[in-house]
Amino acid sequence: MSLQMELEHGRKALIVRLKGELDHHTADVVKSRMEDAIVSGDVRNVILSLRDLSFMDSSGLGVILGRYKQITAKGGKMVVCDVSPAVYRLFELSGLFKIVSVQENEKSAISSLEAV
């Protein structure tokens, strides 16, 4: 399976919305247009969607991880939100939670920005 990615200029964010399989084959691409999207959209947060994630390996926890500190250097925040079972078991053993924040919808992700 492969991957498909929504991006979408918000108020407070650049929501990110992936489906499909985040892995190796698919991971530079993710990388290269949410840094594109971050640098050219002057964007200081960053709401990952990730309802529709079926799958995702150590290869996208690294796209995850370089966009947070991207957004982070600009003094942003990243919120990940709709996390399934199987990726928030692997958010959990990688200790991703630990630095970024998750949130049960997109709604609540939004909320959380506009109280920073």
Second form
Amino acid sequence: MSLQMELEHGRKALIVRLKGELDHHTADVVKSRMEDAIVSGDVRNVILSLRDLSFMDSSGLGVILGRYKQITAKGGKMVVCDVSPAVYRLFELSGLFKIVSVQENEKSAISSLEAV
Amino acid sequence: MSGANFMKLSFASRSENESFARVAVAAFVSQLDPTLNELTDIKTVVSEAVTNCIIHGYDNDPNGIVTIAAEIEGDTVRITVEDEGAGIADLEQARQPLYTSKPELERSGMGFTIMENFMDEVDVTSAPGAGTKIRMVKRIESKKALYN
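What would you give as the form predicted in complex with its partner chain, now that the form predicted on its own is on the page?
Starting with the chain above, the whole complex follows.
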């Protein structure tokens, strides 16, 4: 259980794949690893792939919002993809949809960044 | 068969127990044969309530005790999540969507809003220095027909 993270530096974006459960306990490592990658690497945009995320609560919203602020401060964008119905509801409740772009999968997330 | 079935557990206020808590309550509630959505709702609200105890009640001190009680009566689940920590001075403010007393920790301020949206009833009792107790009630839809 717990949470696994995969970071891939793509041409257009840093792709972050989360697998497992994102809560207060696991949010810290997501925060620090993404923060480091965004600060140290040549990262312009972030794609957050949630296909294998089996659980998320408001701590996950907090860490996503935090990285959104970080990447937009650098002039970049954040795209979230493969969102489960449960995570979708949390995004709706918190109003995160109004600021973060949501795409069906990684492929459409990448092309949404290329279109601009 | 009469009366309510119940369970109660106490554990250390450590963040690694958040997943334990939500899985334990979900396992108990499973006997009502809830839908996957209902089970996710329950796991999420337990996670929110326990996280509040750890972060706000005990200020991340792992030496506190969190107590959960759950009760099943007919088609209804009642869950109580309790700490003996700092307590909440202004409950109305704490329940506002997006309000957080700890913005430096990247809290979303959505905990109470999620609990209120996912459960049928949410009731909070708290006082500074006297801990916080959250009572939540949910009817399990799939069971309604049987008990109406």
